[in-house]
Each structure stands twice: as C-alpha cells, then as structure tokens.
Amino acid sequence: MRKQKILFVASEAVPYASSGGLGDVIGSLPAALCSASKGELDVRVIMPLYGSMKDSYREELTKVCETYISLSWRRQYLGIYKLEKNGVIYYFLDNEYYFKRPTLYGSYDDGERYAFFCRAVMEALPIIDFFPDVLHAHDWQSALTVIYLKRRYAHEEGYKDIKTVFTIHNIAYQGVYGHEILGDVFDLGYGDREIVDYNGAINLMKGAIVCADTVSTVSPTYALEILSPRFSNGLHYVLEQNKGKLRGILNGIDIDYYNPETDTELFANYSSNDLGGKAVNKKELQKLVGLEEREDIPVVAIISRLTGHKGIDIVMLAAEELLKDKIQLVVLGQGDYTYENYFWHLADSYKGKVSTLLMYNKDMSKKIYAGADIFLMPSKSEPCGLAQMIASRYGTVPVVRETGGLYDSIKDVGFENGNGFTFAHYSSEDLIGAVRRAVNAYNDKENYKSLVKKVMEVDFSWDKSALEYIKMYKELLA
C-alpha cells in the first residue's frame, strides 16, 4: 500500500528556529503523525534556513541542490538542504538575503521574504521529488503556497492532484499589504486580485482560506470563536462563507521534551508518584530569582508575551490586590513597554515577593514551570495555548480564562475531572477570585498534593490529536 504523503509548510519549527507555539507544533506534530499512522504516512516539513540556526544543527544538513528561482522581476538564489529527525525529513530553503536576520519576523520586507519562501516551496517539489498528497500550510507566512498552487500550478503535472489544508494558529496576524505590490512582490496577476482582496487590501490569510480544501484551527472552541467579530480580527465574513470546511483540532505537546522525570534543565527531577523534587525546584527557583525562600507561600507564575490579548491588562489591575495575600509572583516575558515597565516597578516595590524577568529564555521557563505552584494564563483570546499544558506536565496548577484552547484543555476543579481553576468573564475581579480559590486550595496541603498529581497525569500528548489529523487527511483524500 502506497504511503500517503504529507508536506508541512511552515515558517518555524523547534529546535531549528522558533518564536512561539507554531514552532512547537511543527517540531512535534509531524513525528506524532508518523507514529500514530503506523507507517502509513510519509510526513515531511519544509521551512526557511535562518541564519540563527545553531551550528550543531547546520552540521547535520545535507545539501540537495543549488538553483535560482523567479519571483516577479527578481531572480534569486535558492539552496535546498535536508536532515532527518524522528522519522521526519526536514527541508531547509536557503537564501541569506532573506533569512540571515537577527529575528524571524518584524522586518520591513516580511511580505517579500515569505513570498519568496512560498514560491521556493512550489519550485522545490520536483527538485526534492516529493509531490505530496496533502500540502499543509501554517499561518500567513505559508499562505501563498495554497494560493500559488490553486492559481499558478493547479494544471501542471505533479501539482494538479495535491489537496491543501491551511491551519490558522493565530488569526491576529493575517499578512495584510497594499494592492500596489500585488504583482511586484507577490507575483500575482490582476485576475488574482479578487482572491486576496479583503477590506480594500491584500490579505494573504483570506486568500488561503478561500483557496484551501480544508481550513483548520488549533482548538475546537477557537474554530467557533473566530466566526464572530469579537475574535476574528475582521475575517468573520470570509470564515462564515467557508465554515463548511472549517474544523478545530486541539494541539498537544511533546511529552518527552517536557518531562519532569528526565528534564536535565531542572534543579531536581520528579514525577506524579514522587513529588519530592518539586519542592527542591521551588526552593531553588526562589533563590535564583530573588524571592523569599518560603515553602508555605505559593509561587504564582506568568510566562507570556506581555501584551493585551494575553490578559496582562487585567493582571495589572489585579496584581496589587492579590499581593495583599500570602503569595509570590514571578513574571517571565517581553512585550509592550507599558507592561514591561509596570512589572519592573512592581518587582522593585515588592522585593522578595515579586520577580520580573524581561526576557524569553527556554531554560528559565522550564525552571519556573517546575518551581512554581500556580500558573496564571488569563488570556483575552487564546487559539490553543501550550503553556497551560506544559505547566500541568510539571505539576503547576493552571488558572485560566475560559476561551479558545484554554477552555478545551482546562476544566475547573468544581466539575468532574477538573484539572485547574477557571473564570469566564474578562475582568480583574474574576481573575482575583480564581487565583484566591487556587491559593486556598494550596493551603490544604494533602488535597493540593492530590490535585498536583491529577494535573500531572492529564494526557496532553499528541496521540489523540494526531489521530484526528489523520482522519482529516483521509476524508480530504477520499
């Protein structure tokens, strides 16, 4: 029986380059699909070769070829490299002009950079001799592969039978540009204008939604939420028109990478059956970040981009009220200056009780996940969220707002199978109430220990979700 061929097209993947949840997904889902399909799927990933890739990974690369491709009037170099990891072949598309940058995103020419990437993907297929049954593109940076396939390559041999899936990881970022660069940058003709036009501008995500055979999001609740103006960032009209091909599948996490029993970045290892190491991690974390070393006081952690949609505005309104209680707060993240400045001054005002780390550091985040007692994630909107799953894996009980993937993954302890504390209304008052319920539970030591054990044993692996993706692919190809 011939293997079904799946090609993931994405702008990032752990461990090669990552800025957030998208990278975590692309770094773990393909291997989970290979495993869950029991060899029936040939899953591969194609992404840019960034200048920031570590030398240790570069040394593993094998050159496939060097060539040149056209994008509108440009003629640009393209190098193709590959490596294999966990049964998945990763292809890396090299062009230093576009991808040797200090950051993945945020350059003035991101539209051109990812237009080149998408055109390079399409031109690479015959070179790597891999025409997939399903091309699975992720977020706006890969949206043009779906558009190019339908508008440029649909009748060419090898391309014409390819089905497409477009996954929205975060609808807030859509790839919006002026129509004046339709041909010059995106190499699209006047006849393509209607496909990408939305609210008087080019919208690459809109074009991919229209062109894709299936559109997915990263949680079932988010798939419903983005049909409404409150969550859609303006795309609810086109999503409503295409809702028949819309579905939501909850993300998972790599439970081998996030494993407190084996994680070498922790101060001590532990498991749900032996929580002794959890207390060691708490003590060492307090010492490391300058909190008073108190076992009897719960450490509340926030690991997040410091932006409004992550709920940081209501945290600001609630923080000083919560700090009247016996709690400690550690904040790890970067973002808007207003929020960074607030938490910096909060830590200065509450020395020994608040610690603010204005950075993103994977090693430090793991130490916080393992050393904290309560994890706060009060997002205004959250497509899926992985942090609440990672915190659970490390026995740090989540407090979340009921939205998107947070609603799908965390249920309040007041209900059967509850694995955290939740609140519905987006307000500082409800946030304070949920945190205080968690603190009260913490003070009941024996019951809290049982809750920690229960939280750690929730299955947030990719196993179930991988089977749902396989089902989606089979339905698409039937």
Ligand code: GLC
Second form
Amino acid sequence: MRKQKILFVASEAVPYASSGGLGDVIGSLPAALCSASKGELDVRVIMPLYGSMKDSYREELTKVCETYISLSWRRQYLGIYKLEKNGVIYYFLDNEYYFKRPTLYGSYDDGERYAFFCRAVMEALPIIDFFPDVLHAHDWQSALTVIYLKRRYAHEEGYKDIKTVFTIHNIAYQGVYGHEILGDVFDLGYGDREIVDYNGAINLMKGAIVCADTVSTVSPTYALEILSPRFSNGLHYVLEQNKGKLRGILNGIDIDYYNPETDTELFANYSSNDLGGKAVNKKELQKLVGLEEREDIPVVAIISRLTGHKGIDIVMLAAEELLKDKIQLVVLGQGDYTYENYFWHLADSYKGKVSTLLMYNKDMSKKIYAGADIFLMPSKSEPCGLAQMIASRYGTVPVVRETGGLYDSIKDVGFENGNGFTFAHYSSEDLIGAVRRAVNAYNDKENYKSLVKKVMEVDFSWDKSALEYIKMYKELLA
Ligand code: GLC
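Next block: the form predicted together with the named molecule, after the form predicted on its own:
The complete assembly is shown below, putting the previous chain first.
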C-alpha cells in the first residue's frame, strides 16, 4: 500500500527552534504519527532555518538546492536543507535576510517574513519532490499556505489533490495586517480580499479557517470555547460558520524527552516508584535559585509566558496573601514588561522565599519541573497547555483553572481519578483557595506521596491523540 503523505508546515519545532508549546508539538507529534500509524503515514515537517539554530544541528543538514522565488515584486533567495530525526524528515527554508534575527517573532516585518516562508513552502514542493496528500498548517505564520493552495495553486499539477488541515494552537495570535499590503506583501489579488478580510483588516488566520478542509485545535474544550466571544478574540462568527469542519484533539507530550528516570538535566533521576531523587532536585533547585533550603516548605512553580491569557493578573492579586503562608515561589518566564517587573520586585521583597528568572530556558525549566512540589497554571484561557502535563510527569502536582486543555487534562482530587487541584472562576480568591488546598495536601506527607505517584502515572503521551489525528486524516482522504 502507498504511504499517505502528510506535510507539517510550522514556524517552530523542538529542538531546532522553539518559543513555546507549538515547538514542542511540532517536535514530537510527527514521530508519534509515524509510529502510531505503523508506518502507513510518511510525515514530514517544513519550517524556516533560523539564525539561532545550534551548530550541532546545522552540521547534520544536507543541502537540497538553492534557488530564487518571487513574492509580489520581490525576487528572494531560497535555500532548502534537510535532515532526518526519529524517522521524520525536516526541511529547512533558508533566507538570512528574513530568518537571521535575534528572536523568532516580534520583528516589524513578521507579515512579510512568514509570507515569504509560505510562498517558499509552496514553491519547494516540486523541488523536494513531496506533494503531500495532506498539508497540515499550524497557526497564523503558516496560514498563507492554506490560502495560497486554494487561491493560487489549486489547478496546478501536483497541487490540485492536496487536502488541508489548519490547526489553531492559540487564537490570540491571528496575523492581522492592513489591506494596503494585500498585494505588495502577501502577494494576493483583489479577488482574494474577501477571503482574508475580517473587521476591515487582513486576518490570515481567518483566511485559513475559511480555506482549510478541516480546522482543528488542541483540546476538545477549547474547540467549544472559541465559538464564544469570550475566547475567540473576535473570530467566533467565522468559526461558527465553519463549525462543521472544526474539531479539538488534546495534545500530548514527548514522554521520552520529559522523563525523570533518564533526564540528564536533573540533579538526580527518579520514578513514581522511587521518589528519592525528587527530594535531591528540590534541595539543589532551592540552592540554585536562591530559595531557603527547606525540605518542609512546598515550592510552588510557575513556568509560563508572562502574558495576559496565562492568568498572571490573578497571580499578582493573590501572591502577597499566599506568601503569608509557609510556601516558596519560583517563576520562570518572559513576557509583558509589567509582569516581568512585578515578579522581579516580588523576588526582591521576599528574598529566600521568591525567586524570579526572566528567561525562556528549557534546561532550567526541567530543573524546576523536577524540583518543585506544586505547579500553578491559572490561565484565563488555555488552548491546551503542556506545562501541566510536563509538571505531572515530574511529580509536581498541578493547580489549574478549569479552561481549555487544562480542563481536559486535570481533574480535581475531589473526583475519582483526580490528578490535581482545580478552580473554576477566574478570581484570585479561588486561586488562593486551590493553592491552599494543595499546600494542605502537601503537609499530609504519606497521602501526598501517593498523590504524587498517581499524578506521575497519568498517561500524557501522544498515543491516544495520534490515533485521533490519523482518524482525522483518514476521514479527510476518504
Ligand atoms: C500554544 C497554546 C498552548 C498549547 C500550545 C501547543 O502555545 O497557548 O495552550 O499547548 O500552543 O498546542
């Protein structure tokens, strides 16, 4: 039987370039699909070649070709490279003018950078000789591939049978630009205006939702939530109209990469049956980040982008009240200046009790996942969230707000099979209540041990969700 060909189009993938959960998913789901399909799927990934990619990975690259492509009136260099990892081929599109920047996103010309990327993906298909059965694009940076396919390439040989899936990892980022750059930057014509137009502007995510054969998001609850104005960042009308092709599939994590038994970033390894190493990690973490070395005080951790939807506002309202209790707090993340500033000052006022690390650092995050006792994730909205799953894997009991993927992955201990502490209302009082319940549970040593064991043993691997993706592709190709 011929293998079915799936091409992931995305702006990041672990370990080559990553700024958050999207990178984790693109770095692990393709291999999970290959193995869950027992070799029936040939899944490949195409992404930009960023200047920040480590030399050790660069050395593995082989060159496919060098060429020039056009984007509106521009003629731009395009280098195509590839490498293979865990049976998955990754293609990297090179153009230093666009991708050799200090950060992945946040440049004034992101619209043009990702328009170039999407055009390059389309032009690369014949060159890499891989016309997929399904082009699976992720988030706004890849949205134009779905739009280009439908509007510009639909009748061309090779392209015309390609089906498309567009996955929303976070609806807060939609790729919104003024109509004046429709042709000049996005290389679209007047006839395409209606497809991308939303609220008087170009909205690339909207265009992809309209053009894609299937739209998915990263948890079943978020798929429902984004139909309402509270969660949709304005896109509920479009989603409502396209509801028939919308579905939610919960993310998983790479349980080999996040494995306390083998993780080399940890101070000591441990497992659900032998938690001894976790205490070592706690002690070393406290030493490393300047917290008082106290075995008896629970360490509460926040590892998060410091942005509005992560619920930082209610953390700010709750922090000083919580810090009256015997707890320690460690915060790792970057983001809005106000939040960074707040945590910086909090650490300054509570030396030995609060530690703030304003950075995105995977190695450091693993030390915290392993060394902390309680993991706080009070998001206002959360498409899926991976941190609560990673924390669980490392035996750090999650406290989450019941929204999106947090609701789908963590059940309160008050219920059968509960694996964490949850609260429903977005308020600092409810957050304090949930953290205090977790701290009380922590102080009941013997019962806590069995909770930690239970939390660690929850299956957050890709196994189940990979089968759902396979089913989705099958239905699409039937
Ligand atoms: C985004 C979302 C997060 C999700 C991740 C991967 O970062 O904010 O909730 O887990 O994408 O899908």
